[in-house]
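Encoded as structure tokens, the following chain is the form predicted on its own, with no partner shown.
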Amino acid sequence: MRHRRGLVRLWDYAKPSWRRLTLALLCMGVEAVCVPLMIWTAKELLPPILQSGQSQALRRLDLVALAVLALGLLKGLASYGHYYLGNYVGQRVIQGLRGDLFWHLLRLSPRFFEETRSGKLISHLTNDVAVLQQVLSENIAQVLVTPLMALGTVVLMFLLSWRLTLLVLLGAPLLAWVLQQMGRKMRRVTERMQQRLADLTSLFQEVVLGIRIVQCFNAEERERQRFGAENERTFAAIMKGHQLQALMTPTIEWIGLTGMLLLLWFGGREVILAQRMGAEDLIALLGSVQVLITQMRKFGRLHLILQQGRAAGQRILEVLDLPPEIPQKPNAIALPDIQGHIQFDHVSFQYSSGEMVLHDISFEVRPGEVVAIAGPSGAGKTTLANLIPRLYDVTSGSVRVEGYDVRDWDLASLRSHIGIVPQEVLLFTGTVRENIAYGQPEASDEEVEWAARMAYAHEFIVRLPQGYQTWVGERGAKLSRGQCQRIAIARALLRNPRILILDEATSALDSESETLVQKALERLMEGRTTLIIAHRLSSIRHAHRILILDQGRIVEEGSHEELLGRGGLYSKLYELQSLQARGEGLE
């Protein structure tokens, strides 16, 4: 049932190309008929030629040659047509499937990506799609042509001798059983192989992303051995598949050879003893069986490839069937303008592991107010901020923006009013300009430059080799961390959000970079509702209010001066950081 549903869904991708598919099927039918017709033509016309006079025989021989040539040309044209058109349809299916898979991944929540290895996702988009592509593009035409040619050959054989044809087909049940058993094994082998490839991809990506750590800890040899072991396991899994493919061909040939021997044994007696058929019929039958064996050998190989594609397709469909964890209501709210009013009403949140991160959180951020969230590491600060753009849904309670529960908002509309500057800035591969305009692709050059100037980024950008058209490298590798941070601030400025979330945006920066970034952030916060996630408490002294989070609960609330005067957790954390700063200064 699942297999049929999968085929129906693949058909949905092929339907837009139904005209080409129909033409491809027509070409396949023509090609399938041509080979039996060649055999039939030779069988019907050669005996009269041999019994005719010399001149008449030569004329008839010319006609036979021309007929076979015409059939050969027709077969070649049909083969070209079905191969090209079949590949066109197959590639369109793959293109649509790959695009839908990528789009679906974009709509899944961060929770999914936190719980799924990135290498596995990359493997779905590359390895699994590549296997399916091999089936749908390179072999789909053969999958349809081969059975048609085999069927045409069997029909010809019945016309020649139904008795001997039935004798040859005695091996069909055995052949079907072999195909079924090997197909099942191939599906299991393919699933293991794709899993191994996913693990290998994950390991490779992990090492590439952490190459500085690997080299600084002299761990190259250890990682080489780890990769080598995983590579060997992947090799073994792949070779299992090749072993099955290698076994399939001789098995089918042995079954076919048995049928041919039976045909030769009993057919010879039909010709010599019973004289119920002519020698030319037996020769045509033997030629037909040889064609049939060739087609069955092809079909056996294709059957295993189909099982590989089925396993890969199932892995892809399993991802596509994952429901978005953040559903959107049909009548969702979309507001073009907001003031930036945020309310947390008895909010609790827990991860799928069952760990409760936030407990009964309630507070309000008024339009234009700057509120900081501070507390020890692991207190739930970033998780709390992620609930506002609805990257996660609350377990209980509600988060409201402009008086509406975020679950009632249109997601695109809600997020269009929110700007985020994270601690770990991610720049996408592309130019400086493209990264600044990421949230507003239609922005003009003047608007991009204005945002860069406001973020104190214009000065260093114009000194780059190609200015705003400078390639930033993967994840902004060609820029310093402070420069990346200022580009991220310019990106947020250009979007002009009413709500701003700063997630420890100045942490781990040197003093000069921190000063520039802090100035840029002050400009960014002007007139906007701002939520600051802070580890360095010195950066939030000017916030209107500070909420102290500890073990998922708000334990203190007030201004910087009020919290210091109470001598609570904030006061202790601030004093500890001040002592650390003075110690670093003495050094």
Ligand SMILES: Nc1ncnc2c1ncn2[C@@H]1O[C@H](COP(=O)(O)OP(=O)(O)O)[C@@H](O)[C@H]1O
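Predicted model, so just to flag it, every value in this text is computed and none were measured. Take the two forms, find the largest set of C-alpha atoms that superpose within 1.5 Å, and that set is the rigid core. Residue numbers count along the first chain shown, from 1. Compared with the form predicted together with this ligand:
Annotation for residue 387: C-alpha shift under 2 angstroms between these two forms, rigid core superposed. With the core held fixed, the Cα of residue 290 is displaced between these two forms by 2 Å or more. Annotation for residue 498: C-alpha shift under 2 angstroms between these two forms, rigid core superposed.
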Second form
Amino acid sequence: MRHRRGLVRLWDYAKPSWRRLTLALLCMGVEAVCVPLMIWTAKELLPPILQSGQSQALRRLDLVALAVLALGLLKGLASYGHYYLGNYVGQRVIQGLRGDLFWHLLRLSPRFFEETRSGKLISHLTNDVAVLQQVLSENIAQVLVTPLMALGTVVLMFLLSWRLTLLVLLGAPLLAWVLQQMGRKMRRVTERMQQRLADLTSLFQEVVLGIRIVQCFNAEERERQRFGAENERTFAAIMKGHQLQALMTPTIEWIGLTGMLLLLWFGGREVILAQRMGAEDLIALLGSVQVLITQMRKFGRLHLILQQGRAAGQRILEVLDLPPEIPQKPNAIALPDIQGHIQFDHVSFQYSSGEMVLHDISFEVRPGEVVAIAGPSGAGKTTLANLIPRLYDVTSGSVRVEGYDVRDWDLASLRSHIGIVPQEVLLFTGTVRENIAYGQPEASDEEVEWAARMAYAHEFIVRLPQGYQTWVGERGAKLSRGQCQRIAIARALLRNPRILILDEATSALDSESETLVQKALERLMEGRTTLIIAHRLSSIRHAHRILILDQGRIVEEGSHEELLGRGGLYSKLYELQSLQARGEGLE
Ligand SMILES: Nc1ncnc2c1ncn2[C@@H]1O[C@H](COP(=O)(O)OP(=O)(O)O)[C@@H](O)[C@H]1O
Ligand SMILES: [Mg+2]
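Could I see the form predicted together with this ligand next, after the form predicted on its own?
In what comes next, the whole complex appears, and the chain from above leads the way.
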């Protein structure tokens, strides 16, 4: 069975720490025995006190006091052991789970990330793991200690007076029922509370991410109202929880008090009238009931947390169970060197959302050839490019690299031959050097600098505060888009791939950086099979061949001159763009 039960799978993570776990369990046992023993011993204090004036009684007093002290110490040690060791095992489980979750996410296909809201993802990685962490730390140990201690206490009570104990046990189901009802209600309220808080958080997130849009559209007041309504609902949900909490404590205390009084009343009669037990036994019994109630309350709370943990665990396991969508064949092809031959053979593709994005695409890029793909935005250019490194699999037809269907390739080997400079460059948190060497971490400083020089990036990098060691990324130095692009080009150059894919690498640049990036790209393309995707036609004039993609179909194909001569979509677009460029020049 592939979907093994949650608990069994958690056990896999705990297994390496089984020695500590055993020791923790042992400590729990000791702790659970110590409490009733302490009550039993402490009750021996009473007779010597009552029989005051005898030296024998004084010795007994010393002895009993010492014994209780020793038991207390032992209980303390055991408690330390169970808490520390229990946490150790719990945290190991969490660590393993967190690591596996991260690793699994790294390998899921892009499809998964498109279909899952990133907020949901982050919540998996943080909240659910945190909830589970809480459960697995002290709570899992408590879940075992609590019933053990309750059991020990009940045994003690029977020894003290079986009649009174039966009386107590008759009342216990009632208390348990009340606790359970309240617990259930509390859970519903807590869930609603968390949902509200999550909604509030996502509103925050949305506004932070879209702050420029909010401000440009003067939507502050509208957002404030939207937030205000949500804020009020959250307040109401939280107050509901507090109300319940406020009710819960006195109710339970009142039930406990009534029970105690009943016990005292019946017990008093047993002592006074029937003389079946001593006063010290009655006091010990009362103490035991106190302990029992405390344990029951603890258990009720634990039960609640445990349920939350189970839900969180299930959500995590769901993500872990998602198959990495790009499957690899057992005898996949891995080639150290290739010429760089690409072939699309009647390729059609649709995203999981439904509509066909590419229709029956066939073309070939021979080794060393530069082929451009142009066309209006939304035509399917990026989609087409993503099929080559197998970020997605074709719906029908085949994409072949070096004559082999990409589905027969070893994924890592295939991707090692492909360099991509994407439309949106993402720099990771780290130094400039680390970013350039992202795909080639073992590259030497000389190689990194060479790549940067080739990408026309060296000049601006050495002017940064710490040169190649300057920190970039989310919290690092701010680089312009042109500079980011050139770092991305250096990154691709350093890998020295046979196949190069440039997805609108110059589209959002001003003309000065475009010239630089263009020059860098030309160097990058030398001797490589290149697929260059462009919206701006001026940048692809020199391609060997140009394919025009429109609504997922190749509608024209040829060199710049051929296409111009044909007077189709290309020549129309080209004319339009030259006019625009001239217009900009005149300004
Ligand atoms: N991840 C996706 N899921 C569903 N549809 C998508 C996805 N990415 C792009 N599309 C759709 O596919 C079509 C082609 O998109 P794309 O390949 O990005 O075009 P281009 O790069 O030519 O602008 C568009 O209609 C777009 O809405
Ligand atoms: Mg695109």
